[in-house]
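Take a look at this single chain in structure tokens; it is the form predicted on its own.
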Amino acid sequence: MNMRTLTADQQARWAIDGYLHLEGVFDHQEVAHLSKAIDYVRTQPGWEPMSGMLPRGHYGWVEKCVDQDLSGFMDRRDILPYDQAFVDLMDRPEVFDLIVDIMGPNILFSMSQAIVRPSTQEFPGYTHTDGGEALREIRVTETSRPLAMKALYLLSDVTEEDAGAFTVYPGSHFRPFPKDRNPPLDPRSPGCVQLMGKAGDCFLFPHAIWHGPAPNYSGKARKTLLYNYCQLFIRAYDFGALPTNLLENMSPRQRRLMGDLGHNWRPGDYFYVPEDQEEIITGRAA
């Protein structure tokens, strides 16, 4: 199979700015289906942040989302079990091909997340890097493949300032994170850019770029999906062991992305890749 690759302009934008904007990945029907799927997830058991009970960045098991208002806040992790469309999005060619071009074929799918950010005067937005304290300190050069990156899919139009937009500091993936800065870096600090987009668009960005949500004063909730990919030797965010319950209905490539190497674990796995890794990931063995 011939996979898509970055254009020359995309290569330059990725290297210099640290993100890409892919327009119209989903059509209106797909946006509607995925949006309804997120509404369903809200009513089901799953992993959610537990404010005041668990440290930031950790998720606990709940019977349903605390806020059952479809426009209320939700942050659900590990969403693949809820809808086949979430599974199929793992390797959607228009996006996945470019991820492979950027990261190479030795990758793992490590996180799925559905976020609804309501319109509120209370949330000012925030800025961070991905991967926790350790990965925050590890950066790569402009000629290196990223250690991890995300695809952020908009399921709501974000066409005005302070509507919950995805914000980035272009070029910041090459600079140390100012964790002790006072006042803290936020979506209103100099250099921050609010990225506008339509429902169905996708943004690609590496773990190391400074990013985060802007405040949402628009009167409408903002829905997004986030999918994370990492180099194969990095631990997944969402599962501590291979999620075998999901593998039966997956393609060979999807199973490999979930960490199924085709054999029981043995020392050296994930650091040294299977001989068919590139064939599987590029789809020639699908």
Ligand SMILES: O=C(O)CCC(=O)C(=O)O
Contents of the next structure:
Amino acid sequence: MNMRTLTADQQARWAIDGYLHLEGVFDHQEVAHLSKAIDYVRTQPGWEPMSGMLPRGHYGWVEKCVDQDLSGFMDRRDILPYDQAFVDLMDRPEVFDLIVDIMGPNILFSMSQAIVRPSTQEFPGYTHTDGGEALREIRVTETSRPLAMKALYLLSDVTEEDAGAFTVYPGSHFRPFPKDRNPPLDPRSPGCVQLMGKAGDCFLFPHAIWHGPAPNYSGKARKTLLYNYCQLFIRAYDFGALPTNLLENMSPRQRRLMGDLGHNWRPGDYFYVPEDQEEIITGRAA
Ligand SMILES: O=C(O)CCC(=O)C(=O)O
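Can you swap the form predicted on its own for the form predicted together with the named molecule?
Entire complex below, previous chain first.
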């Protein structure tokens, strides 16, 4: 099976700017389905940040989202169990093929997330790298594969400034960033770009680029899905042990992406990959 690869133009953009914009990955129907699935997630138990109760970056179990208004804030992690469409999105070819081209085949699916950013004057946006305190200190060179990267799917149109856009500091994945500046650099500081896009578009970016959500003063909520991939020897964010309940309904490739190597754990696993790793990830094993 031939997988898609980056075009020469995409390779240059990835190497220089540090992100890619893929237009029209979902059609209207899919956007509507995924958007409804997010509304459903809001009513269900799951993992959410617990402001003031848990440290930054940690998620706790809630019975449902605190805000039941469909346009209110929600940040839900580990969304695969809520809808088969969320599982299928793990290796959707138009996007996944490019991720494999960028990262190579020895990868793990490490996080799924649904975020709703309401229109509000209260939230100024923020800028960060992904992966916590240690990963923030690591920038790989332009000839290296990334340690981790994300696909961000827009489920709302973002076609004007300060409407909850995904923002990036282009090229910041290769440079020291003035992260201790006071006040901190944010989505409205010079050098930051608010990326416009339509519902159904996708942005790809590595963990090391400085990025984050812009404020949303648009009058309407902005919905996104985020899917994170890392090298196989890195840990997943969303589960400490294999989520065996999910594996049953997954394809061999999806199971491998979850970290199911096909045998019980033994020393060396994840660093030295199974012999069929490339076949499984490229779909040639099916
Ligand atoms: O767009 C958002 O709401 C947050 C996206 C982001 O910064 C991230 O996934 O790290």
